[in-house]
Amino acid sequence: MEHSTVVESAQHLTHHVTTQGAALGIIALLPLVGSFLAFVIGKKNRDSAGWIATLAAALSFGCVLNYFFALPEGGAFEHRVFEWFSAGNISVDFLFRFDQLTAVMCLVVTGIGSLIHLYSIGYMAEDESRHRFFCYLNLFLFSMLLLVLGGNLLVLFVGWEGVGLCSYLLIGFWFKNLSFAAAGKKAFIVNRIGDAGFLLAIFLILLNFGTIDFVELGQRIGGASTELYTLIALCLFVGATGKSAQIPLFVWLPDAMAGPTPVSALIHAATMVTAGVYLLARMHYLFVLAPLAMVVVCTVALLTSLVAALIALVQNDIKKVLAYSTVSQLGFMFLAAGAGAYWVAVFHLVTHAFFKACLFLGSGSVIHACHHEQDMREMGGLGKIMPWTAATYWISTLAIAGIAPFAGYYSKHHIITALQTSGESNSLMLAYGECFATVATVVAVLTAFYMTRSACMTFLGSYRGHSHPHESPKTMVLPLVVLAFLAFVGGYLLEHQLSLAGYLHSVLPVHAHGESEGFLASLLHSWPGFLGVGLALLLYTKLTVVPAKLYGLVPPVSKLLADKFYFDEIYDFLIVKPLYLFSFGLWKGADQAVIDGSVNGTAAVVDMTGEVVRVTETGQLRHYGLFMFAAGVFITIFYLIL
């Protein structure tokens, strides 16, 4: 997309802005109030906490729907709450803006979030601290809404930090388990590394363009060097790699499974991890002026999606499979953004929210039924015992596998097509587009394989566990059914009925995405999904024993994948331990030896001199008279000599 087109798009948006007063802020305010009430009232009546939080989320969803239907084509609603600060020629407002991109994100956040809240009522029914849980859950929703409603980078950053804080609170919710608390701390620290890059980008934008308002920045973005655009874009991408778990900052996300399963669904499907994708889409007019940065985004995203998919192949914890699946699918979203197909990235973000929320909540239903068992080797045969959970899980598995007409097919097909044609808008991608598309296709096969593997190990065969599983209550099943329905028809509706590309064209560059294909063509293009599903069904229902010729190759590769390519160990050796030794040295050498030593040394000198002087304090008058006489003689001699 040319720079002039970007500027025209930003100018077009400002001509259609309608100020709506304080009402726009209600979207975010409702979950904030719900968070407070869920804690205060829920502390006295714990059963009410979940319903209060769910009602707040649902009311926020209703407000979003109201603005969605009232939003004029190509326009936006704005509300300047107050002037935040002013320094010289720079003025920053606390600003909310609701445009087409915000509308899509808010619908996903509040819609999926409301279903997860409802599900959590049944899932957390026996937890004594559920009032605290629903308080954090509503606060998480508030922070994410603040992030997507923010009209400038600083308001967005407040929400950005808010979801980071809430992720720490929710991942480490069961903090009495020290490993869970450590997982929350790990997520918080790793995200701070990415946030440093984000802050640097904000400072560079303010320094060079004098504004961080999204529309004003789009109008002023010209005139700088490509090197500056590349630097700012890469700094923004560093921030996105932290929040959206891309290499090298992806290690926190699998450990985030320590939190309750509804937290995993909220983080992975509707809120936190999508923030990085949203940031790149919102700042697209800067990235299109930095072609090298877009190649970097594609390269990192492709590596992330491939590595995460390979690791997911051997995971036996059902939530860990889904965690690495999320990392891999986020890589697909960044692939689309790096190829310049920002609306496709948003498309996959939405479809992924449907099927991944359903998969996580489905896994939670299984874990709840099996009395908190997460190892798939201790499951099996649950399809007969939990038919609703099994059916919704299988539908979402086919959706993430990319098989038509399920939702994931449409967005994945557009991503691979965008990679193949990326050289048309970015000359640097001419040499890599087809290669990226090929590897992405391989990852699509792996995705279909490991997700079908998880479904087979969980729902097919005979039950291998020791508990007495049962179907989940209606408050947990209903969200699964709604999400499975969206995972089935959502892609088709967004592609053909609602025309997401046409809806977003006023805020995102939308290139020609080809004519609508027939059902038979869609099935033919679904071959990666069919291949992955077929291989998994063959291996996990028919060939349950690995052929002898392959067995010698399997253990070493399996161990490498099971140990996650030793990323944690490498980081521990190169970063954590050196920092620990450096800190230990500062503690022993600087803190204890120098600072504490000087303070304690001063006290020791005073103590020693006190011991010497107090010898003279005998309480005898003759001694004091002698000392006075000696002092007088000394003073007399001193003055006589001088």
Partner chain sequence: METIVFYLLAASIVFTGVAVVAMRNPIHSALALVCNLIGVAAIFASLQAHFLATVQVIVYAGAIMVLVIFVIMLLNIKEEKPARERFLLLGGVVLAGFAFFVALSFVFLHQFQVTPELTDEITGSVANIGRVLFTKYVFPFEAASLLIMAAIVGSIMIAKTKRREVS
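The form predicted together with the partner chain is what I want next, because the block you gave corresponds to the form predicted on its own; please supply it.
What follows is just the one chain, with no partners and no other molecules.
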């Protein structure tokens, strides 16, 4: 596409009817109030906290539904809460905007958020400080809503940092376990690196375009050099890699599984980690102008999804498998974004939120049942004991595997199609499109394989553990069922009935909407899923000795996979150790010798002077009074002479 037409289309996309004055703030405010109340009232009565928080989330969901139905086609609501600050000719408002993209995100956040709140009531029922947990969870919901409702980059950034904080608080929720606390810290620090990039991007945008409002930015963009666009886009992408766990900043997400499982479901699968995808979709008009950046996005995303899928193959911790699967699926979303199919990215975001939340909640249910045992080798045969959990888990597994009528198929199919046709909109992709699509297909097979593996190890066979598993309470089963239902039909509904592509048409570019295909064709198209699932079923139910043999076949490779490609060790060697040495030098050399020395020296000088001057300090009020008066007179005379 020609440069100028791209600009025009971007301007066209962001120019729509806005309705002022809707009280959008209430959506975000409800969880904030709920967070406060959950803590204050929950302190007195622990059991009430969960219900308060759930109620707040559900009410917020109701508000979102209200605005969703009221939203006119191609229109948006705006809520200018107050003028935040203004400096020179730049003025930033505390602005909420509710357009189609925000609507989808809000529905996902509050809808799935409400379900997970409900689930947490059962999951956290025995925890001592569950009021704190629900306080944080609602606070997270508030921050996330701030993020998606924000009408400019700065409000978005506040939400961005807020979700980071909540993520930190919730990963380290059981802070008495030091390694959990360390995991929280790791997530926070790694995110900082990404946030630095994001901040840089905001500064660059403010510097070059004089506004950070999404709509105004869309109108003013254009005219600058491609290098600038690329730079800004890459900075934004650095931010996105931090939050959305892409190479090189993905290392925090697997560790983040230290938090309670509902947290993993809500924050580290369904909502927060997709903030990066949301950011890219929001700023799509900028990325469209930077083709090189899009190639970078694609490459990083592909690498991430491949590496994460490979690691997931050999994990034995059920939550670790899901964590790496999340990283891999996030990579898929970025693939779609990089290919220019932003609506597909959002599509996959939504379907992924359905099935991954369901998977995490299912794993949580299993962990809950097995008394906090997370190793899949200690499970097995749970399908008979917990039929609801098993059924929902299997449905979601099929969904993530990309088997035809399930949700995952539609979004994945669109991603691969988009990759194949990405050359049409981005000449740089022309050469790589097919190649990317092929690798993505391989990753899809791997995904189907390792997810089926985890399901088999957990639910099939006979029980290998030592505790007495039981089905989870109703508050936990209900969200599972709802989510499984969504994972089953959500994709079909969004593809055919509700037509997400058409809905997002006014805010995101939708190219070449493919022709509707028949059911048989779609079954045919989901061959990677069938391949993966079938292979895994074969290996883990019939030929159970083969995996171990395969594992021992090429020791270096399997060790490489088991040790997660040594990412943590490489970072430790390349970054942490030198930094530590440098800091140590600073501490000994600069701080202790120079700064402490000068401080102590000053103190010594003051001490000696004080010894001399203390003669005048008689402790008598009247002497001080006389000195004061004399000094006053002196100053008066001094000024008169001058």
